[in-house]
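Take a look at this single chain, the form predicted alone, given in structure tokens.
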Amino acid sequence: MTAPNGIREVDVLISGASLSSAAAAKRLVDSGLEVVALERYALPRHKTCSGIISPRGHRFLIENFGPLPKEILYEPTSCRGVTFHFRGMIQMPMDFDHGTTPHLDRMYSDHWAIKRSKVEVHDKTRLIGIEDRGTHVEVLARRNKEDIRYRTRVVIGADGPNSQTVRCLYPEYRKQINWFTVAQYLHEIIECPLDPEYFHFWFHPVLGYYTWSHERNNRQIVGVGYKAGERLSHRHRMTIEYLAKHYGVKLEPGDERQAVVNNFGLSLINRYVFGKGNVIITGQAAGFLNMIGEGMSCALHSGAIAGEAVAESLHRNTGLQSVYRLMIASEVKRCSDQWNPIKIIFGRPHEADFRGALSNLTARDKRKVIIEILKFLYPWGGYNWGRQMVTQALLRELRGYYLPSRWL
């Protein structure tokens, strides 16, 4: 409903047309509720991803939108599994739980999942500002360089890990944690003997903190990460005399170039942030990212709580923060325990057998990938993560959950 001042009104302003943004809307909509997305870019637009999903995040997919059509899949159009990679050329390549997981083109996935949850999106339209006054929220937009209002009851942050939502929330957020910069090279395949059907990850922390490879419509992805500032065209080119020396990969010269800012760590910390008053965060703005950087089955399943917690909330007028916070904390959970060396020790909180792999190696080589493991984990010293990971995994022993008080 559009005010006689040119405000709009809605129950519900999303930021963003994502994935967690499709999920969160799908659930209000189905709740009888008036929503609203808006999207900086026109759709459908381009994402920077590899596309992997998790078996979790495929079956919310097919439960909640349907068989999943061929033309958001990339070729090749599944994946089986995930292969570790060590120096010494020890692999261990592992099968994905419950069979492949599809492989999405995420500028037709996230469109095709925004459709089919019925909202409204107003796309080439930049959140700018926000302002909560208690009884609505005032929202303040921009499209073709025309301020737009809008006045709406909840807004829900899903706009991603450089999220606007969360930058108006807190304005000196981003001068307070990690950034990373993660960029992917497409090459034209001249030989390339790696497995097109698993998702190649190496423990090397020379070539980078997250260096992988996996094969896109008869391209070689050549992925490198590092911390914000680096020149990834430096490791980008170590990786690909690496995979070359090593691999017997051969690629043609980069002829596209992806990249995008991370905020990597908050999951492993417990450094959450879920917003205030009527505002709420979700996705990978809220910091949900899973064990070899796979966000996108935590981001549709924060999604779907944000948006069961928003239609609880105003169905029952009951406070937001307290059902939103309440209703989360299973999916950090389940984020968070992959990252937790106790868990990944004594139990299995992946969807991909990590310990069944080390149990099939000798016991020379289950020695060097440990001592490998440390190796890679040892730069990251540097971001005083590990205290924090150790202490937060004793806590959630010792109290059986992680604790909000730490969450934003």
The other form holds:
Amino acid sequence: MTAPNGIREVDVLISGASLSSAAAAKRLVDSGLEVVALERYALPRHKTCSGIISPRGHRFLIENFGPLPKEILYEPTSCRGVTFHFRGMIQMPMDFDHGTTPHLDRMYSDHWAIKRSKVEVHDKTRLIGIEDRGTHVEVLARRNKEDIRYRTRVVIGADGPNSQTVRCLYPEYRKQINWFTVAQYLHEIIECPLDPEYFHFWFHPVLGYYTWSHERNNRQIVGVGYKAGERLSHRHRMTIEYLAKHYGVKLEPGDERQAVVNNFGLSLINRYVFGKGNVIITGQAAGFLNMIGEGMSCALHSGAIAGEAVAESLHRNTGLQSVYRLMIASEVKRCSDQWNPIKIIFGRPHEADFRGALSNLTARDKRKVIIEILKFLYPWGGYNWGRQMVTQALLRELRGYYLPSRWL
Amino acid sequence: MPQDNLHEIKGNKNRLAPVTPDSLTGVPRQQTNPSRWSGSGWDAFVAELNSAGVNISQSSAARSIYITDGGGVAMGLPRGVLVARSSENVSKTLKAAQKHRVPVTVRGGGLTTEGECVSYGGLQLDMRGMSRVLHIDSANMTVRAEAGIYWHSLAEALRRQGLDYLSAPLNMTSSVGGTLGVGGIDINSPKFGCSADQAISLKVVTPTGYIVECSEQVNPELFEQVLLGYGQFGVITEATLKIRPFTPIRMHYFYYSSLKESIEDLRFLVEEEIADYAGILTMLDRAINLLVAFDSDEREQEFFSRYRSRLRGHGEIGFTLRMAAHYALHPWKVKEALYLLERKRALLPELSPSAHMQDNKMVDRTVVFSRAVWKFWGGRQMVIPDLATSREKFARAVERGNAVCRRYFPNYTLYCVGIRLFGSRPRYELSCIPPDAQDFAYGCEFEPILGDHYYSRDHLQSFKNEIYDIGVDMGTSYYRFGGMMKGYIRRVFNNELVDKHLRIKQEADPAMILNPDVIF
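Same protein, different state: after the form predicted alone, show the form predicted in complex with its partner chain.
Then the entire complex follows, led off by the chain already shown.
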């Protein structure tokens, strides 16, 4: 509804038009609320992402948005699992539970999901400011240098790691967390012996914090991640040389580079940010990121939970923040469990069998793998996450949940 | 899915990709959380009905009370609501709905758990406007009632003449029509079968709007389709049901520490037809309650003289002593012991409230059990996935389901009953009655005690999925397989059977407007 003063009045305004937004929108639109999603770019828009989604995320997409059309997938259209590589050429291939998963082209998959949610999307519209008036929220956005105003009961911030919603709510937050850059380079393939059915990940502290490779549309992606501000091209060059030397991977020079800033680490130490008042944060903006950097399945589920909490709150007049924080606990558990050393050693928090793959190695290789993983953790020491992770893991064991008091 | 969507996205030919055949093994490529209906044709539909004297409420206040069902997980808002007043007005509505392709979702007491009676933007047809008892025939022991009536209200009317219904779900707000559409289980189901089996004849409005009377003799095909038909083949507006003389019941409780033993004893009671009522309610994995009750003193005496000694359960005092000994040896389980004590203190008096007892017999079992169910197991939502199995698979299925409950919730209850079957009636096909069950089927509900805690839908859904995966693995059926759980229908029944029912549905309901997204 648009008021005479030109202010658009809605029940819920979602910032972002990605997978978590689509999931939240799906719940809200289904329950009959008037919802608008703001997207700063023109849709369909590019998004830097490996595109490998976990089986749980795949199931969510099917059950909520229907079977995946081929147009939203890259070639190869599916991924069988993840292969961990360690120095000394030790390889640990792990198949995903329940078979292969799709290889999403985020440009089209996100657009498909947001359309299937039936939400009204205002693209090319950038969120500028949020003012929570207690009974409602006033939102300022900008399209083509023109200000647009919305009046909404609730705002959901599902606008990714570099979230404008979080910035509006907590201006100092950016300075308090660590930032990383991840870049993927696309290369024409001359020869690549790496199995195209798998996502390859290297535990190699020198190459970078996050080093991976997989095939996409007949090109090979070589990706590296490191502290924000560091030059990634150096790490990328080292990785290319390393792959050529040890794996016989021959690639043309990278002809396309896609980079993204990341708020990595929040799910390791249970430091999520969920918003305040009539504004809630979800998806990667809230800090959700699964191990191996898969963020889509937790974005979808946390987004859906945000939608459910808002629907519950608006339809049944219950406190938004308290309902959301109670409901989101299950996703926090799933996501942080994946990083939790106790769960990794004694449980099975991932959707692939790490312990099974480890048991397939010889005793000597097993020892090497464990030493290599420990060495890989060493450069992370500067972030002081180790103690926090162990404390959170122990408290999780004692209480059965992650402490909500650490959430913002 | 709307084909034009993807043309718009990439401008090339739309193909659906299963990714690869081994992806999500066994999970059908099917959207199970329906999308909100677009609303095209709605205004013309409302206008046509208005001119025919049928008024649809479209106010926000009228619609918002239908936001969810008993499960409290699915939320959907209808565009308009019609409270049914007569078969004729239901008929006019369905005729117009076929013409304008408006989805119609029927609701009785609203106690579905998977959003089956939640309308995602179509018309909500509330049957509770048709809730009169039309005729009680005490000579032939039948009653004719409108289908929107609650069982509890029907019992009240029958009681004045010393009569009672045969069996119905133990809660205050399930309606006759809704129950006949899905089955209906009571603790006397070992004796009378599911509630749907007490129907003698029905007045049904077909999806195309024809008012048809049906029974085993007249229009038997429709009769069999509508009973346990999950609302797919017509709206039941009136029903003639078998009734019986009212009898107060004498309840007895036996306590077990082993789930397996209690299940074996339940099967013994059911299959030897020893008790008139029997069911299991667990409190903890090692505190299990077997309920046994009788309609007559003779049956009760016969049980105590001939069969009691063959049951392995203990009486209350014996069991209390055993549990005291157990917790004395396992003092670290003190929390569990306290929970049990609290449950005993609060729950047991509720099962024999003085207002509903007479000479140590329970006179209003519907009221007593319904109150207890809501008070101790209810909350803001009901999450009760279940497994329905043949006798051979039952104990194993319950044990496996119990292990899943343990991983998801601190406290939960298992509710197990036996169900008498009457041969291989067509109505049992594609229903909660497992295809391999003979003479008796068994059902177990897995009921986490949620209280007023908020869990995410994903947490509850993952729990339900794990329970239902057991069913897929073991080849059982489910009582609640519609709505959001419909992805399991093709997994437990073969495609051929589901397609057969789909063809019948398409023929009966060409626009596929009656209770869409429930089964197909």
